[in-house]
Structure formats: C-alpha cells, structure tokens
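Next comes just one chain, in structure tokens: the form predicted alone.
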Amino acid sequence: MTENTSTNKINSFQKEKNKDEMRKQIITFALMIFFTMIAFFAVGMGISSMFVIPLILILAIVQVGFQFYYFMHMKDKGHEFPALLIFGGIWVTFLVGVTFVTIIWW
C-alpha cells in the first residue's frame, strides 16, 4: 500500500510538472506569434526602414532564443554539450560579422 501511495505522488508530481511545461510552451508560442505580427505590421504600415530593420532583427533574436530555450529543450539537464556547440557557433558568427563590418568600413 505504501508503494502505491508513493507511485501516486510521483505520478501526480510528474503530471503537474508536464502541465506547467505545456503552459510555458503555449505562452512562448503565443509570444512568438505576437512578435511575428509586430514585424508584419511594422513593415506593412510603411514605417521607416531605419526603425523597422533593427526592430525585426531584435524580434528575430528573441524568437531564436525562445526556440532554443523552450522548444529545443536547452533548459533541460543533459543538453549542456549541444548548447555549448550552438552558443559557440553563435559567437563565431558574431565575430565573423564584426570582422567583415570592420574590413568594409576601414
């Protein structure tokens, strides 16, 4: 009987954890849809490109962060090495971009 109670507590805990995880994913998905709508409206309304381009880039970076963190499960244990490779690739891309911008402007 004690074993059955223990199993029920574990199942209840796991169900609550899954429910919380699903809620976070739905909120994140809704935010990404909202960010996409902001980008479409900014372009569609004919706002100056000096404002729209940085806005779209910022929204894209935020969405990539959401994708990595929530939907690719980078927040979970056991994903440290893939996260290291992804963030290393982002760092290399940033350095290459800075290098090219520096070469072009000087």
Second form
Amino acid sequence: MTENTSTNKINSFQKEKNKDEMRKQIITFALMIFFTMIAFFAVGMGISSMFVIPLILILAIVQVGFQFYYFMHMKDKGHEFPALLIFGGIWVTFLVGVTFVTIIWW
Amino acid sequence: MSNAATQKRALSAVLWDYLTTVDHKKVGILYLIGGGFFFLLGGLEALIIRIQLIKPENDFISAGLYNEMITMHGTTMIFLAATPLLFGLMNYIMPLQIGARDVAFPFLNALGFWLFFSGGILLNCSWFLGGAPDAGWTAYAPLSIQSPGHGTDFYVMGLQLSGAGTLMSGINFLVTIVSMRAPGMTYMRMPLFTWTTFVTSVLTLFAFPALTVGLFLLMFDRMFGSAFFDVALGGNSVIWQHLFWIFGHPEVYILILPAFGVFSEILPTFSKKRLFGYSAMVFATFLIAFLGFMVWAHHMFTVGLGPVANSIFAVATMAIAVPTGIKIFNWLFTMWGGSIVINSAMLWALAFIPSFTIGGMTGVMLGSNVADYQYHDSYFVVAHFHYVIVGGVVFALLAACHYWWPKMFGRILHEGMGKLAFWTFFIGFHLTFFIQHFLGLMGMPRRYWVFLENQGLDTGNLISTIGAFFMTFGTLVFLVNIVYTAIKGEKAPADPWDARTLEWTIASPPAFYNFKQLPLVRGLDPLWIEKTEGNGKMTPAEPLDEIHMPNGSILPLIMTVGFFTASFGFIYQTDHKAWLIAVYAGMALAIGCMVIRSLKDDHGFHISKEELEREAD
Ligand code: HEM
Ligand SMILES: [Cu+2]
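Return one more block: the form predicted together with the partner chain, after the form predicted alone shown previously.
Let us now look at the entire complex, which starts with that chain.
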C-alpha cells in the first residue's frame, strides 16, 4: 500500500482501520487455535468416532474459510477475481471427488 | 572485416539473443517456430496414415508402425502443435492488446517455452530409440502399462515436461491480465482475444494438474512397480480414463476458446463494425469454461458407468451447445450490414463458421449417450473432432497468421498465395473428413491398420486420402508464402487493416518496450474510438519517462537441459540402475539454476528518457 510508506503521514482514519484489521486478525487467530484444541481434545477424550470425524471435518472447513477470508484477504475489495478462481477450483475438485466416490469406488 | 564474417557474427548474436530472451514477443515467435515445426511433423504422420488407408489391405507401413503413427500424430498435434501455436499468439498479442510492456513473469515465460520444446524433442527422440509410443494419444491403461519397450515412457516424460511448461504460461497470462492492464483498460473493455486468453489460462490452471497426476501414476506403474492401474494387483484402470478426460475435455476448450477469440477480432475488423453482443460473448466464454469441466465422461459412455452417470453427463454435454450457439449467432450478426472486406484472413474466418458448426452438431449427436454406443470409436468420432479442431483451431491459426503477420514480422503475407492456400486446404479438409462421417456410420472402426475389400469402405477412404493431399498442397503454398514474404513481401504500416484494438497503435513490428508511453484507454476498441472521436492517435496516460525492462537470461534453457537429462535417466533406469546418475545430475543442474535464480539479484535495466526521445515514433 502506498499510503503506508511514510509512517508519520498515516491519517487517523487509516490508523483506525489498521487497528480494526489487527483486532480481527488476532481474533481469528485465537479462534483457529481454539478450534485446533477442540479437535485434539475430542480425539484425546475418546469420544465415539461417529461424532468426532464430522466435527473435525466441520472445524477444518471453517478454518479453511478463515484462512482464505482473513489471512489471505479474500474479504477485502479488489479480490473478486482470485475469489472466483478459488471457488471455481473448489467446484471442480468437488465434482471430481463426487464422481470418483459415486461411480468408481462405491 | 569481410562481409561474410560480420554476417556470421550477426547470426550467432541473433541466436544468442533468442536463446536468452525473456521478451514476450520473441518468446511468442519461438513458440510459433516450435509449434510450426511440430505441426509439419504431425502433418507428415497424418499423410502416412492416409496413404496406408488409401486402399483395402494396404501394407505401406507395418501394423506396429501404424500404431506409432496414429499415437504420435494425435499427441503431436494436440500437445506440440495446436496448444503451443496458440500460446505463441497469446504471448505475442495479448500484452499488446492490454497495453502492457511484457508479461508479468518474463523469466517464467521463457522457461515455459523451453520446457514445452524439450518435451516435444524428448517425445520425438523415441523414433530413433527403439520405437515411438503406440498406445494412442489417450494412452488408455492397461494397454499403456503393457506396451513393451520405452515408447510409452517417452510419452509420459515428454508430456510431463511440456505440460509443466504450458501450466506455467497459463499462470503467467492470468497474472498479466489481472495486474498489467493499461490505464482505463477495465475488464469489460478488453478485446475478446484477451478475454479468451484469460479464460483459457483458467482452464489450463485447473485441467493440467489432472494430467500431471495421471502421468505420475502411469510413470510409477511403468517405472517403479506400483499398480494404480493394474487390476490384477487391486488397481483400477478406469481411473486413468477419468484423469485423462478430466484434463482432456477442458483441453479441447483450451484449444477452441483462443480460436473463438481470433475470429472475434478478425470479423469486426473486416466488417467495420464493433463485435455484436460483446458482453454476451464474454459471458458465453465463461459459461463454456464452466460447463467444460462437467462433461468429461462423455468420452467414456461405453465404459459402463451406469445409466444415471451417463445421463447426467449427456445432459451437461448438450448444454454446452447453447453458449457455443450464442457465439455463432453473434459472429453472424457482427457481419450483418457491415462493409465486409474479403481477404485471406477473412476467408478463413468465413469458412470457420459453417465448418465448426458441423463439428458442433456431430458433437451434440455424440453427446446423446444412447446413440454414442453406435458412434463410439468409429470414424464418426474422428470426423467430429477433426471438424472442430481443424475447422476451428487450425483455421483460426491460419487466419491469425494472416491477420497478425504484419504486426509480428513487419510484412504483409501475399494475398494471392494466401487465397490459393485457403481454397486448396479448405476443399481438401472437407474431402478428407466429410466422408469419414459416413465411413463411421457404416461401421469403420478408428485406429485399425487395414480395412477389408468390398465392404463399402473403398471409395470413401480413397476420397479421404485424396483430400489429405489437397491439404498438404495448401500447407506447402502457405510455407512458400512465408518465405516469399520474408524476402519480397510488402512492408506493413502500423495499422494495415484499419483495425480497432491497441496492438495496431504501435509500430510493426513493435519496439522491444512495446509502448513508449502507456496509452489511455477510453472504451472498448480504443483505437477505433480515437479514430472516430479523437485524432486517430492514442492519448498517453503518463509523461515520457524511463522504462524498466528485464534482463535476458540463459538460465531457463540450462534448467530445461537439466530436466531433459533427468527425464532420460528416469526412462532408462529400468534397464540399468547406472542411469540414475542422469536423474541426479539432471535434477542437480535444474535445481542449481533455480538456486542461482533465487539468490542472485537481477534488477533489470532502464531505458533512459533521452534514448526514448531520440527514437522517432
Ligand atoms: C469445441 C471444440 C471441440 C473440440 C476441440 C472437441 C474435441 C473432441 C475430441 C478430440 C474428441 C475425441 C476423443 C477421443 O479420442 O475419443 C471428441 C469427442 C467427443 N466430443 Fe468433442 N469437441 C468439441 C466440441 C464438442 C461439442 C460442442 C460437443 C457436444 C456438444 C462435443 C462432444 C463430444 C463427444 C460426446 C465426444 C465423445 C465421442 C466418443 O468417443 O464416442 N464435442 N471431441
Ligand atoms: Cu469432450
């Protein structure tokens, strides 16, 4: 960002925005650690795998979302094209997965 | 110094320039030369196939050699001719169309070319080293696993190399289009050829990994004793077909979309009208790409996927005909009421529309899964895909050559020879392939070495072979035209066609920095806007200032030599473990180059303002 190059000229609006951004980053980071801990405990406490496996999968999906949207900035403006591509990729992978599971391995 | 000596020095200087170049225009030309060479090679193979089939029970070549011919013809044409030729055009033209000075990653661009070229050379080395691959261009397992000798190994390693190069270029184009457009060049002002380059690159990015994975599995099965496709050991050979077609169907759109882009440039230029339905064209391109990923199993209808899977894929397949139809109508409406100029480029474009439509129509016929049990693996399929690939892609390449030749080489291709080449090739094309629809419907299977007498196939095959000679003649005329133009051709001005887009605002051929000052784009067809509303010249978007350019480098070539050596090692280590030395040495060379590239800073150079001022417009 060009406006960040000279630190003493950042206006207060920008400062506020940066602080906000930082807070969001830390919250997501904390949440991700928390999710990871839940996953570990769920396995460690020996709860039935019927419950644990879906739980871990859901947590994983949420974490991937956090990764994309917060750490890789997909939520920010000007990232529509990367987002389109990523969703395209997910869609293709999903189709391939579904096909393989249903007509090859089932 | 004598004249001959200076000339020799100049030649080696030019050679060195091309070996080390990272300029998108020179890389583009390298792609055109490489792709052109393989196109001629593939054409020669096609001619041999057709001579073998000129009469019943012919023995012009042996059965084994025939299998090698059809395999290498298909592989060469798809991977080493059509794709690289299109990538060459995209490389040269797309940055000019968006007002950029180079692609985003010039070094990667050069590496992509060298990888493609070395892959092609590797594949063709097999001819001299015990026999070419012979399991078909689709290399279906288990045939490809059991095929003896090293032929299929060359297929695996050759395609792996050239595929890596293609993937790289695709990523490069994407980044270039997203981030390097000139001021004012919004997405919806991009020329259609740039759009199709973009969408093609997306397809490349998603489709080629499937091929890479498939090739790796095949490589492990053939060279390292795994059993992914070996049913006897618990593998599953149908997985190869899936992986191949998950790549393979998008690949046919990787070929046809840039061809659509070419025609969407040529038709408006020579009709003196803007492209009809621009936004519908962009949308249709995306829709084709999207649907293109959901139809791969239409190549596998007879495998036994079951009626539900077959029906789903059949419906998805037929859906693609809709956006394709949108495009056809838009081209027709573009010409409607325009003041049409018919020259060689336009002839190819006009011939494309009906030819491709026939191919699309047989495509929908094939897409009906019940009917496909009759058509599959017959000459009907051969006719279908030659109508779309020759009638679509090859016509587009030839049209593009006539259209952009002045821009690329500064001279205009000879019109008379252009027309002669067109008519002979066009007639030959329909002679060769139209009759094949009927041969297929009468039951002639594809990929068979001979056919029997008195089964109603004799005349059709004879006609088909005669057509192949017509096409050969047309190609030769085109080659003569190139040589003639290089020596005697008429010099081209910056804008020989009274065209509409940015590439025609700069000299033919362009200076190595393309644009002295980046142009300000005021709408779709920027040059046309300036012609009708301005003074016919682009307004610069920036003051004249020094230009930052990348340095050339020999590293891409050396890196490629490393991978090439390693590939030979992989192929032959099954015979003798000493060949592993080649693997390690080759990889060390390649990785060494990567390390050098990463650690050694290369900031490029600047063209000073004074220097730019000195150069006349
Ligand atoms: C747009 C350009 C197109 C290209 C470059 C293309 C290319 C090809 C190729 C190369 C094959 C042969 C695969 C093999 O070796 O067996 C093929 C088969 C097929 N194509 Fe196309 N095609 C195109 C358009 C279409 C369209 C528009 C449709 C349908 C709407 C279609 C439907 C099919 C089907 C169903 C097959 C499988 C036939 C079989 O193997 O029995 N194609 N196509
Ligand atoms: Cu297909």
